[in-house]
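Given as structure tokens, the chain that follows is alone and in the form predicted alone.
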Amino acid sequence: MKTFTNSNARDPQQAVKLARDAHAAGKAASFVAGGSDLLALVKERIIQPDVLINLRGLQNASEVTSSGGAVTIGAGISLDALSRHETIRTQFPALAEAAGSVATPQIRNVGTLGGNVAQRPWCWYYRNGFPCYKNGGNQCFSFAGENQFHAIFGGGPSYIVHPSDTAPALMALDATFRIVGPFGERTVSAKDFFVLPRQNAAQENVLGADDVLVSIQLPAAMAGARGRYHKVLDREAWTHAVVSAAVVLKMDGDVCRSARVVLGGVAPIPWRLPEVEQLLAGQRITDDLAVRAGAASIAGARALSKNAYKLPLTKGVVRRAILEARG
């Protein structure tokens, strides 16, 4: 492992200008929180950091605050406390059971929210530094390769799947980003905080090599608003979602007045379903509803050589999860 110095930023403004220092005097540097990732990202040779920037130092790094309903949440904070945090599990379960979904208990104890959501993808040809699309390349290995865990939405040119569980549930809860930069503070929507390999083959959202991810702020818990993530691994060890979702009822009564339905494990990034949200507007929430609603997640999804156990898989998770945000 290559040797590397660390670096302590006491403020988001700072670590930025670590970052740009670093960068300038031709070092490598990256940020880190928790570093699990970032530790199996070195160990693989993906990343060969010279500057390490500790992030831990940040103020409110893992508070959780309200302020007129809208929650904020420290990128710092760990995904176990997250899970357990009570605001976080009465308001927005989604997120809760996300966060204590992820890994072992042993990794999110110091894994962060931040780190979860900016996490590099886990595609065995990337971590195995194959030329691919995500190394520098110009071709994805899982195309005609071993593509079982692979996208079956959005894919192309790469075909790999976002690996974060917390993000799909964000996502359906219509977080925003708070990022900052060189060019100073910026919000970015979760609709437009991630990136297609279409429009940038070698990243997954829009941070900048010296951007920092602040924190992410929650709107107030919607009246009747019921959430849950549901989960499908391909064994019980640790691992990533096969397939995955997050559904956000907002409900009066047994009538769901709007939906939010995101997959995870299934496209580049966390894959929302509009046709889905629709399709459970102004109805009430029956199990043929939500059987119907399962075979509308589909559509569009184009399977690879090996991963079609993933259409009907979705389907299920799709309907299992609705009924069970149904209450």
The other form holds:
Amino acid sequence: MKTFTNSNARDPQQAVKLARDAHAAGKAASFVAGGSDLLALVKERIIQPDVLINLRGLQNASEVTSSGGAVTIGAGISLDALSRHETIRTQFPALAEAAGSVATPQIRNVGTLGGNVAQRPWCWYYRNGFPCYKNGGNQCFSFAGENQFHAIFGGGPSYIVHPSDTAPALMALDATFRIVGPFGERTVSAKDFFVLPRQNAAQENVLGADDVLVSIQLPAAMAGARGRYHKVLDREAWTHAVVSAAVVLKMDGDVCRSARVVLGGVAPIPWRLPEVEQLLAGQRITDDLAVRAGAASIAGARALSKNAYKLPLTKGVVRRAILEARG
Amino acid sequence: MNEKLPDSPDWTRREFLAGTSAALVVAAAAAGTLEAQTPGAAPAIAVDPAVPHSTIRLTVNGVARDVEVEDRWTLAELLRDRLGLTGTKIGCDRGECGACTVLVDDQPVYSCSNLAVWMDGRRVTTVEGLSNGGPLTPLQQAFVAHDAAQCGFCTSGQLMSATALLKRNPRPSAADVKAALAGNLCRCGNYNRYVDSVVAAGGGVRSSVGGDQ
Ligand code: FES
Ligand code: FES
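Following the display of the form predicted alone, present the structure of the form predicted together with its partner chain.
Below is the whole assembly, all chains and molecules, this chain first.
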């Protein structure tokens, strides 16, 4: 592997300072937590850091704290711990399921919530070093190329899909993201955290080069809602979603008061479906309504040359996820 | 084939080597252990002083060690190239095959995808540490009895994932085993035997899958 210096950060402020100092000295620096994604990028020379700022030692980075029903989750919690956490499993089941569906046990044991949200795309052009938007270039090779796994919503000029399983669940739960950067702290809603390629084709979220994602908050209003993360893969394990859906239903008896439906694997960001949510609100969740919600889920979708199969698949995933969330 | 576990729980390594297709892996593992844990054995690879490096203290198979590592070394490189513990295999070096699986604080991880320098203060167990020169563990004996290893390259990784599972869940079902081994590929495709071995090691009956292939 390329040589680099490993710097252990004690707290987010120190991590930010280490990054600023490295950048000021003309060095390339990357934050690293679990490292599964980052080391792969270094080995492929997609990125060539001089300094790795290690976030594994941040104090309290993996704590889950509750206050008045709202929950704050340290971004450094492992995906395995998150998937087994009692409060998350019972109060925010869609997130626990999403975390438990990531990759493999070995990756969930070190992979963190923050790293899962902020991982880079797994587009094969990007990972193989093609000079695409994500690699500092100005084209997307998938558009006229091998786009089987690429976007049917929100694409252009880049057609990557957001690879995270936890991100759709977080968006469905109205999560907010606490970021520490060079100018202090800020909190960003899920709606504003992820960015479309037409806003910024080089990155997937608002994190700047010196920003650390510290924690993620789930609001009390979503605690106890029914939830489900339904993920379809092209094999049984160890890969990203071809299509997934996070569904959160707030119920009054058997009537749905309000719903959140967010797709993974189909767009450059977790893709919320407001029309489908409106279709469910105020209704009894019947099998027939779930079929109609599935049908409505692909309004506005546009297939590329090789991924039209994602349209019927999305319909089915949405229908199933809604019925499974209803229970 | 013989579907029963060996009657004696205390097979020696020599009997094991004589009697199984896993010989290659375990022979390498055994040699590695002896070398690495023999004082005075020369490390295969030394730190290049021109490259950023650090000193860490970790426990490997129960032995506390202070080691100097290049910051860029993976845990797999530390174990194999520096400590001589070659039972841990490198297949893909990208977190995509599972051959490099070891336990860190009892949890299976890919040693190719964790830096050695991050192991400061941690407890690492490799395949050499399972029986540590003594009799094979019941899980290892079940692997022998079920001919779990074919070429053997993935075997140490399968053992580590399965060891972690049995510690958490001593009587796993076939479905539990499949979920726990989902991060370990076998290019020989001997999955059914691996699942059967782990179920048997937990005292369960063989799974319904596959039979003798
Ligand atoms: S060598 Fe580590 S997962 Fe393949
Ligand atoms: S036994 Fe050959 S790779 Fe698994």
